[in-house]
Amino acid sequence: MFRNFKLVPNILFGRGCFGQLDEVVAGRRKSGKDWAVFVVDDVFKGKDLETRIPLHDNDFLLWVNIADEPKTGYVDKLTLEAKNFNPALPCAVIGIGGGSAMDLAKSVSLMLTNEGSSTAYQGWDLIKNPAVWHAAVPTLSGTGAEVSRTAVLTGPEKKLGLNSDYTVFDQVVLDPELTAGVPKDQHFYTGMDCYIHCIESLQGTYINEFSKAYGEKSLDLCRQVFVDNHPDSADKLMMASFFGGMSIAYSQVGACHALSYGLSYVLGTHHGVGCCVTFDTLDEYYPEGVKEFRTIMEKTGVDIPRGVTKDLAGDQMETMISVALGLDPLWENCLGKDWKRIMTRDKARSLFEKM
């Protein structure tokens, strides 16, 4: 069966287009009682962006902290805060920030209309009811969260997304001006997340012309940003992120993301950092990609963490392996249907030990 792929239906792009957000949300306000939830990374507290958020008197500004990777317990807490603010459903949920803030906004929009804990919905197509209308305003480029059908969460037993067509944003506002001032390391890690999306998609067994078209363009844009230092790098990386997300949406990521999920679950490593730590050990699977990655790393002057698994207890390593090997579609995309014979627990352990 072919997937009937759901796309983001509305996209606003351009420098300064954030100024039109109020107009966009106004289309959801049908009466004076309608209210919206703005899920915003708390790094912007006291910054200029805070003053530009188009809050109405009855709207809820929900600051979120992304020092840790998004967790199911945190999503449940945020959802409860929104319900306590106003028991009626909001007309909109708007996520402003990087990949974690956008995933939290997706998750809250879903859990406002679905009963119980978000832990129950970690997996594929478990969401029963459509989400509250939700929009994304990325302030970082690379994660592809603005276009993906998942909201990646760490739960009590696993790190796995709320994968559903209902998860897809209804509106995306892509304003490259909002990425100004991003620290060098963060720019590198989120940009390399995008780069790795492309490598895994283009070299995977799930590859098709739809994914290939987006993946090749995204990879070209990444190279213009990180190899050529193009003067319009902010605009280009924002589109690379969008296209990279589109590429994996109709194919899949691979070994790097699977292993990084294990790393993140046990050590709490941020996604972009974990992907870079992991990708640097995967010469066997993505030789040309890893070679170019190391060239980019040297060019940007970023030093990724080393030796992160050297002090792991035995049970921690076993958990890390179990989480990574639980992501069947990722491994099948990387190694084919016979992947379990190739990627044994011992093989996964040897890769983690290299990190």
Ligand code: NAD
The other form holds:
Amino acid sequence: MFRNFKLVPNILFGRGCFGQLDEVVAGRRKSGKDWAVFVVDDVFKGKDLETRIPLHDNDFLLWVNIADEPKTGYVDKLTLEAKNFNPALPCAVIGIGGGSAMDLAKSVSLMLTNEGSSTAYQGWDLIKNPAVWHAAVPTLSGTGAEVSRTAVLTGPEKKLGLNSDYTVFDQVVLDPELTAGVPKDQHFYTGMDCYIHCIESLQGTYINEFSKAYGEKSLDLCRQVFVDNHPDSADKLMMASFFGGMSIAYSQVGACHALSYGLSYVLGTHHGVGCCVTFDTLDEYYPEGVKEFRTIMEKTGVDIPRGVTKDLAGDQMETMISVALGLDPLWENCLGKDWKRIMTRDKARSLFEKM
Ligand code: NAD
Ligand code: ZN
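Form predicted alone done; form predicted together with the ligand now:
To see the whole picture, the full complex is given below, headed by that same chain.
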């Protein structure tokens, strides 16, 4: 069975292209009553970017806070706020921010047209109705959320995305200038998320020429950014993120992502930092990648938290292991069909204990 891969149909790229967002959204405004929702990371409150959001009179500026990464309860609350603002469907939902804000925008655009709680749609192809037209404006590069067919959400029972063709953005606006204010630590963590996507995709058993073509280019760009300190690094990392996302879309991530999901489910660890903490323990599976990762870490001068699992209660550790080992395709990609014999609960525990 081959996946019929849904792609983002429209992409703007270039420094300053954010200035064209108004024109792009204008194409969605068919009557004077049409309104748009801008789902914006509240880190931009009071910043220059806020003044540049092309808000029209009927539009709704929905600030989102991402102290916690997206949860189903928060998505439901935001969707209700948009419905209360105007009961008619908006003509566009535009997400501005990092992976979290983009996933919230995807989720709200889906939940405006699909009944009930977003918890009911965590999984694969459970979404019934097409979303409201939705666009992404990344302000932080690395996750690949701008191209993926998922919106990662933590729910009461699981951390699992809204995976569907309807999730894919209708428009992406890639303006590298918008990443200028990202703090150094965050730049490293989210950049390494991209680097790890490439390593896990390229070294996985699911690898194919499609994923390899994107993964190799993305890895090359990551190296230009983090090893060579290239002057155009914002532009390069934005394209690395996009290509990294394209690479995993037709393959899979691996051990690092599986374990990091366990970590973040139990401890709330943010995705980028969780991937770094996890990857640092995986010499056995990705020896060269981990070695290069450590060189990059040293070069950038950013350190990762240590001892994060040392105070865990026994049942928390068991939950962490269960969440991580529940992600079959990731393990199969990393270790092959026989993965259950290799990645036992005890082995997973020993890896978590190193973090
Ligand atoms: P993020 O969106 O969680 O943001 C991290 C921090 O950076 C926040 O404090 C944010 O306010 C800040 N920030 C963002 N842009 C900034 C800017 N220009 N200037 C200053 N600060 C800025 O970080 P992320 O690593 O991009 O995203 C992680 C999220 O993405 C997680 O929720 C993860 O589950 C999700 N994710 C989704 C996919 C997908 O395919 N949908 C893939 C990987 C990760
Ligand atoms: Zn990731």
